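Form predicted on its own, single chain, as structure tokens, below.
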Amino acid sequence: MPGEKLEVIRIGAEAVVSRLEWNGFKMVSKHRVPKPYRFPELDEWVRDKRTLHEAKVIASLRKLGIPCPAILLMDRSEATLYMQFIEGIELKRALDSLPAEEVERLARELGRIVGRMHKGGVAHGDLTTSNIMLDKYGNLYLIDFGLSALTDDPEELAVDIHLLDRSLESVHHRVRATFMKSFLKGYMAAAGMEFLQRLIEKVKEIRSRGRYVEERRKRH
């Protein structure tokens, strides 16, 4: 592992995402780590396969401009990528304490961000406000495409707009309404009218399929 770990960020479910330094330069490391569970083949298939994914998503969204961390390196044999540090703080751990054009502003270019993003056949897969950094700038970044996919399915993309929408309502009730209203408007000033139209049916159907769901556990 090249660099000196500095500390590690994040620990998920698969992987473990760490600061580094090498040379005075700064950078993240993704770790996805060996799981017991799995033959040693199969899991070394798996965690390869996987890394590769996320390194082509991301390749893919820095060609359409989506403001991400670049990859500097991919170690395949540790299944490990190397990447641009992103200096600022999780949209989450700010948002509640903008002010309100703020707020507008951020969730507009958002809005723009991800509607870039899904035109160009990219789904983040867990856009939530702890995978999106806001720097000293105030620019966004996307973060973490673990779970992302290559498709231009109309469902896959309304999750991302439907997690989104959830994650606000969990943890940014305060803001979700007018937050959610300005990343709508960002969103089709990049894709279009009839593109979010699309997608905007997908996430009720997603969102009825969830109620319905909700209602038979509570019956039961």
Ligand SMILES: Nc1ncnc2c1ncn2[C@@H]1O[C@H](COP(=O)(O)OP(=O)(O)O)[C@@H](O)[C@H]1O
The other form holds:
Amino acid sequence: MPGEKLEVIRIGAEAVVSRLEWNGFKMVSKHRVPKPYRFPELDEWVRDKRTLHEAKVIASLRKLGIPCPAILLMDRSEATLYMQFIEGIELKRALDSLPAEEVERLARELGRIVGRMHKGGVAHGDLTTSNIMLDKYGNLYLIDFGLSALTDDPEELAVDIHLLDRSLESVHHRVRATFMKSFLKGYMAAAGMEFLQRLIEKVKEIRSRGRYVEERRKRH
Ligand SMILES: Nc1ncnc2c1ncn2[C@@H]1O[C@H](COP(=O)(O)OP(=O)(O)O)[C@@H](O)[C@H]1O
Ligand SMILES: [Mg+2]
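The form predicted in complex with this ligand is what I want next, because the block you gave corresponds to the form predicted on its own; please supply it.
Next comes the full complex, and the chain you just saw is listed first.
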């Protein structure tokens, strides 16, 4: 392992994320941990595939000019990615204390980023405010591409917008409406009206399906 481990940032369901320093250079490692309930050979294969997938998606995103951490090294034998440390905080932790104009600016910027990413054929797969980082200069970065997909399927792209909206609804209820309005403005600027319109239709579909499922759950 290159560098010295400073702290564990997050022990997630799938991966352990740690902060490291190597020759004064700050980085992050994301290690996909073995799952004891999986057959060992299968487990190794799954972890390797996901590690490789995340690195590939990040490589395509960087080509599209989407702000995300640069991959510095991939250790496939350990299912570990070493990447640039984004010095900042999760948007989730910043949103509630920011002034309204700043929230609108960030939402518009995020819309532009996501619109460009979708136009480029990438669905994030887990677009919540915990997977968006904000640095001290006010720049946004997307992280966590473990569930992402290279796709043009409007349904998969629409899931990103749906999830973002849901994460705002549950955690940042106060800013949700203005955030989404500015987000869609930015998205339209990057992806165009027609592209956005198609996705909005899909988002509505996904939402009504979700409501249907919830109602059925309540009845049973
Ligand atoms: N490159 C990075 N720079 C700074 N912090 C990061 C970076 N990658 C991950 N993190 C932090 O670790 C947390 C978990 O990482 P993430 O990739 O989202 O894994 P998980 O699958 O567990 O959600 C993030 O929410 C963020 O706070
Ligand atoms: Mg995450």
